Amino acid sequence: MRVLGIITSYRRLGNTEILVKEALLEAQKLGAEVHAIRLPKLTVKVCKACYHCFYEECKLGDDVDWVFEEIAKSDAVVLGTPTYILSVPGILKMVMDRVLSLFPKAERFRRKPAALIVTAGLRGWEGFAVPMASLFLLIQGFRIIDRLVAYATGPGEILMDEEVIGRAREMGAKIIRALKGEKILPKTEENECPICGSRALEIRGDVARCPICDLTGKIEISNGRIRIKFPEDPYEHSKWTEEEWREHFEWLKWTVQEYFRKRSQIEQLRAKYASFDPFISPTKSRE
């Protein structure tokens, strides 16, 4: 059993890594081979939306390859990463963004257990980091069985809240469980998307829908109180299922098969913006 923790945190010994490392050293003890890997000491190159790697390996030459390898070899993944106004770090973006190098290799990832570690100064400010991170396990496929959102300031602060670390810990066992073949859902707070933890869902009619995953869910009104009734099996109900994966994939390539029919008359059309040139920079502000 080997269990993968990536870190999007900057800083060495914070909150985020002390957490990832609990879980970690639990998963260790009890016989998995655990790994890490701090994805800002890595050199990370913004996604040219070139489709390239589509057909073949990416061309940017950096450490995403190398990562989502990584992520590959191992048999579960322990995702860990602070809040950054609302959301995540810009260099989890950046990889996630990198994801559709991952699509012809789909069978790799598929239904491989995943934790999520989110932390975050005060309650209520850690915003859309929650789902945000579960979509970069998501959309590489796995199944997210655990999620902790943990809340301190300080680097290592944490560690003054006994319960939370041995969340932490029981996250690692809860891993191991999975991986011997225990099916597991992460605990949801009430009408929160089931899948990646998503409060921000839309109404519409009768039913409420996470943007997100595509999961709807009935919303039933009794004594005042609104609640909302999620499938049983919400991974099936969703836009996670390997059917929709495939089909997203299918209907990528396509959509570059017809942008190369349409691109010499598309080029003519762009022609008059590309003389137009209104950009500004720091060099040119100096001149």
Ligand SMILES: Cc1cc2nc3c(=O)[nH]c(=O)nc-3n(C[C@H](O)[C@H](O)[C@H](O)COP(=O)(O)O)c2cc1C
Given for the second form:
Amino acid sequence: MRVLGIITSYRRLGNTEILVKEALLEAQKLGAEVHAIRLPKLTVKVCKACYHCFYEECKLGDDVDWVFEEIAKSDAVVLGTPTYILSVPGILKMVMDRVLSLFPKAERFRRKPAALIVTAGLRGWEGFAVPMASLFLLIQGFRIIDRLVAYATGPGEILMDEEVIGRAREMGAKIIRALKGEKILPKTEENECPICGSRALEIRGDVARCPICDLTGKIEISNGRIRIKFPEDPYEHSKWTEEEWREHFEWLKWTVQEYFRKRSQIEQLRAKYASFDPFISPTKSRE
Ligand SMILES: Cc1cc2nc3c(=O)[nH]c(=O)nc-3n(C[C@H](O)[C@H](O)[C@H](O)COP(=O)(O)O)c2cc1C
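Given the form predicted alone above, produce the structure of the same protein in the form predicted in complex with the ligand.
Next comes the full complex, and the chain you just saw is listed first.
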């Protein structure tokens, strides 16, 4: 049993690192081999949208392929991230954008257990951090078995909250139980997406739809109270199935073919914009 912690905070011994380590220590105690990666310490380049990775290995040559290999080698993942400006730190999004390189490798659609820890400074200021961090796991096919949102500001301040430390420890134990075959679902609050935890749902007639998971639930109103009834087996009704992964990749490849079919026409239309260069840059300004 190999459990990998992924930490998106640069802070050494910050709140996220401590909670992920607490979960990993428990998993280790229960027999797992544990490792951790701190994403901001790695070289991560921006996706150039060249789609080269659909056909051959990504050409950027940074540490992201290594991250995906380490994830592939692991049986479970504990992702820990702070909230930055109502969402996740950019480093997680940068790695997430590189996930297109996994699409040709259907075996990388994992269906393995994952747990999520989100830290934030202030309750109610988590914004989209939980669903955005969940997305990193879901798009790789992970099944989220537990999630924890913890509040602290200064580095390590989370240690003053024994209850939350206990929850992180419990998360480590849950990961091991899931690895031993137990079906575990995260505790979900009323009217949030049972998969990614999003509370931002689209209302369409008598259903509510999670824009991340493409999961719909029926809206029921009783005594002036709204209740969204999501399916019992939410993953099967969401976009996080292997079939959807394959279909989406086929669609992506089709868009590339379509582009080449229309390319000469597009090139003619592009000419107007190629001759117009309004860009400024720090080097140009210094000249
Ligand atoms: C750039 C930046 C942006 C932040 N934005 C938010 C925010 O939008 N909402 C919030 O609740 N906390 C926010 N925080 C606070 C952190 O999420 C919080 O302090 C967290 O515990 C830090 O975890 P760490 O110690 O692992 O880095 C922000 C912190 C930083 C540095």
